[in-house]
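One chain comes next, on its own, written out as structure tokens in the form predicted alone.
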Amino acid sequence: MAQARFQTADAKQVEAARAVAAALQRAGHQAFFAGGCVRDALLGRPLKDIDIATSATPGQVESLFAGHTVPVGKAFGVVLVLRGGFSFDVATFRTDGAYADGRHPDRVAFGTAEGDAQRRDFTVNGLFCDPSSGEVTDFVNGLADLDARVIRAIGEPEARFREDHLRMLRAARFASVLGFEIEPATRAAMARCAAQIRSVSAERIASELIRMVCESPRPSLGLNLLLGTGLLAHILPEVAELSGTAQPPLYHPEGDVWTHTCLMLDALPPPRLPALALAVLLHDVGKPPTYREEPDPGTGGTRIRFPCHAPVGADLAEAILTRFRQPSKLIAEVKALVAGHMRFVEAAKMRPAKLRRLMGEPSFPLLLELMRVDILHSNGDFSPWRFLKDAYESFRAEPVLPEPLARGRDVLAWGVEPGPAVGALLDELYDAQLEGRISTQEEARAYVLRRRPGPSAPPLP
């Protein structure tokens, strides 16, 4: 008999399931741990959250934990119960009704263990435990395909996404996240169903794309997989335009951007910021639309080249995430990052207060992460990167961007008139002050009244 032991990085929480499932079970319900954390804990994973499917009905539940609950989605027959600090959604065994919106039943009818474990999505996910020993009931054949490493659909795989189009993605999250197979059937059903995915918000395709994408030990598994069943065609296709773009094979041996994309992800190790993990998605977005053919006058054949392609991606970038209804700060932080990935071609020829200027932008590390894999997976060569990587090295003891030795208030006080210019001249004072030609407040003054017309200013106080 299967056994699933717990792994967490918290043991009081694994504790305080416990309790909430023995305090059902004294009470005379049933009580099991049951979904994602019995498959995790099956696989040796550590455990993230753990639900508790009971007998008990979201009254009975209130009841038994009064003063100690929330009615998260008590209709559906789920009631938050908290416990020592931890919160635990506890629910009804059940059966769904219709999905008429394609996310959620119409209404639900409480039943049995078996009943509930059918109705869920994969038979990996159908899996309930024992909360003291572990002992694993399997009403779907899920151990199996644990064994197999195949995600599986419970029952008819085209009737499962019909109820849930989101089921989909989730499928596919799934079998990248593990580095599992999904099963023929489920697979053409995935691809039969794809364009129902439109109906699914935004921000639940985002999420389960985003989590795809920094937390699978290779992401191309899940993205290939879109790709191959058309759902990335629905959901974002800016990127499925990416596979068949061609690139000169001088600068890209790999392949297309596709692969250039795919092979970039695969190199960052997981778990990702999302920040990085979608500017690596994103960062060459503006290929297919910027693609030119031209003659190449060396060989007489032609050459392939996307001129300003980063700016044109940057602001699909900033579309895409806005569709998405991400936050800002993490569009605008994405939207740098691909902007700015060209940018190492011109390092060295940068004048130094430019060159200080982008390695004090907050997110110049992770610009020299994407600068790395792109050129790991391109070219290869790694000169520009490390003359950027070192210049950066050397102001590890003194801040990249200091604090300038003038603001307006101080040139406006050494005589300059109020205008647009103050800013320009500010910009001028702070680029000298980068660049180590003025390193006091006096010197910053003496560089006004040399660059301003007019009578002498007032002394320094």
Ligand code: ATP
Second form
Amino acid sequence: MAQARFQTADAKQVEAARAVAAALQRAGHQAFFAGGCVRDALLGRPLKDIDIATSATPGQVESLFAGHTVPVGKAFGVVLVLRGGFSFDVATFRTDGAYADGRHPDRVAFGTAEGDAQRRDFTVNGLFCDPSSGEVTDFVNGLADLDARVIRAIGEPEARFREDHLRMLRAARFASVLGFEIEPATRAAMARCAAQIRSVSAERIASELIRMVCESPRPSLGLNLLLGTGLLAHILPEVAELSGTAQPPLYHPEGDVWTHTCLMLDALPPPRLPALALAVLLHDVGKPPTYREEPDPGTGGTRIRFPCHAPVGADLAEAILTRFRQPSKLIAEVKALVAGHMRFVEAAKMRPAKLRRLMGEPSFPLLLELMRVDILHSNGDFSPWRFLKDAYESFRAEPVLPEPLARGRDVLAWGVEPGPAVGALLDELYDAQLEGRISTQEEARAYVLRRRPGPSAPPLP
Ligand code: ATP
Ligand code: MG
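Given the form predicted alone above, I would also like to look at the protein as it appears in the form predicted together with the ligand.
And the full complex, kicking off with our chain again.
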């Protein structure tokens, strides 16, 4: 008999969950740890949530834990039970009715443990475990699939994907995060049903995709599944187009833009920050629309170029993440990273103030990391990157960017006319300050007085 060991970052969480299950059992109900937590315990992975499945009705759960429950999804039989500073989903065994919207059952009926296992998505997610003995109950042959490292739909795959289209993305995410294969019939059904994903909300699609690229040891596994089943062309056509977009072999011996992007993501250790993972995924989306073949005077043949692909890609990244209804802070961060991903090329020639401003941007460490894996999986010439990295190390050893010596009200007090030129003047003053040409407010004032337009304005220092 299989036994599961439950480990979380906090042993008290497992103890509290056991106590909830034990209280249900003492009251005469069945109670199991269920679903993802059993799968992860058997794989020796750290647990996130511990979900409990029980024969008790929601009403019985509420009266047993009176004062310590929240009716989060009573219609679906789910009650949140609070215990020891933790909260647990306690869900009544249920079978799902028809699915009219391609995402949620129209109604649910309470039933048996076996019926509850059958309505779950994949066999490895359909296991139950008795928390007191650790004994696993397997109605769906999930243990064998866990052993074989396979994601297999419970029941008839196409019917299961037709009920809830999001399950197709969940299959790809679990396969990618766990490093499992998708069983052939399940994978074939994903390919046949791929177009149905279009009716799932953009937020839910994005959240699966983001978890996949952030949590997978090798996101290329999941990305290739999405590409190969046709799902990617429906949810992210801009990225699907990277496949088959050729690059100049001299700079990109690794292959097309798709291969390059996959290798980059795989080179970042998980867990990845969403901003960085998305920026890597999207950094070259500007390449397909800017692809050009131009005569190459050197060889007499042609060469591939992607003029302005970084700014074009930044706009596309913004449009994609807006479509995915992502928070505006994340959108702005990813857009800036995509826009800036080629800046290492000019770094050595930048004026000191420009360089310091670039390094002072909050997402600069992520930009460095993006550039590192970009170079690692292209021509491998790290010298311009090393320059930027060294500059950043010394920059970090310095105090943070100083307060400006002069602000708008100061320059107005020194007689500058209000208007659009004030902003440009302040920028110029700050550059002079960052480059050490002025270091006191008096010098700032003198600078402004000399700078003020007029017939006798002296030349700048
Ligand atoms: P993780 O939390 O790491 O995403 P999980 O397996 O715990 O993995 P949840 O989304 O938390 O996934 O769902 C808990 C359990 O509920 C799953 O293990 C599965 O048994 C069931 N489940 C979740 N979503 C679905 C779905 N769309 N269709 C069928 N069963 C589902
Ligand atoms: Mg879970």
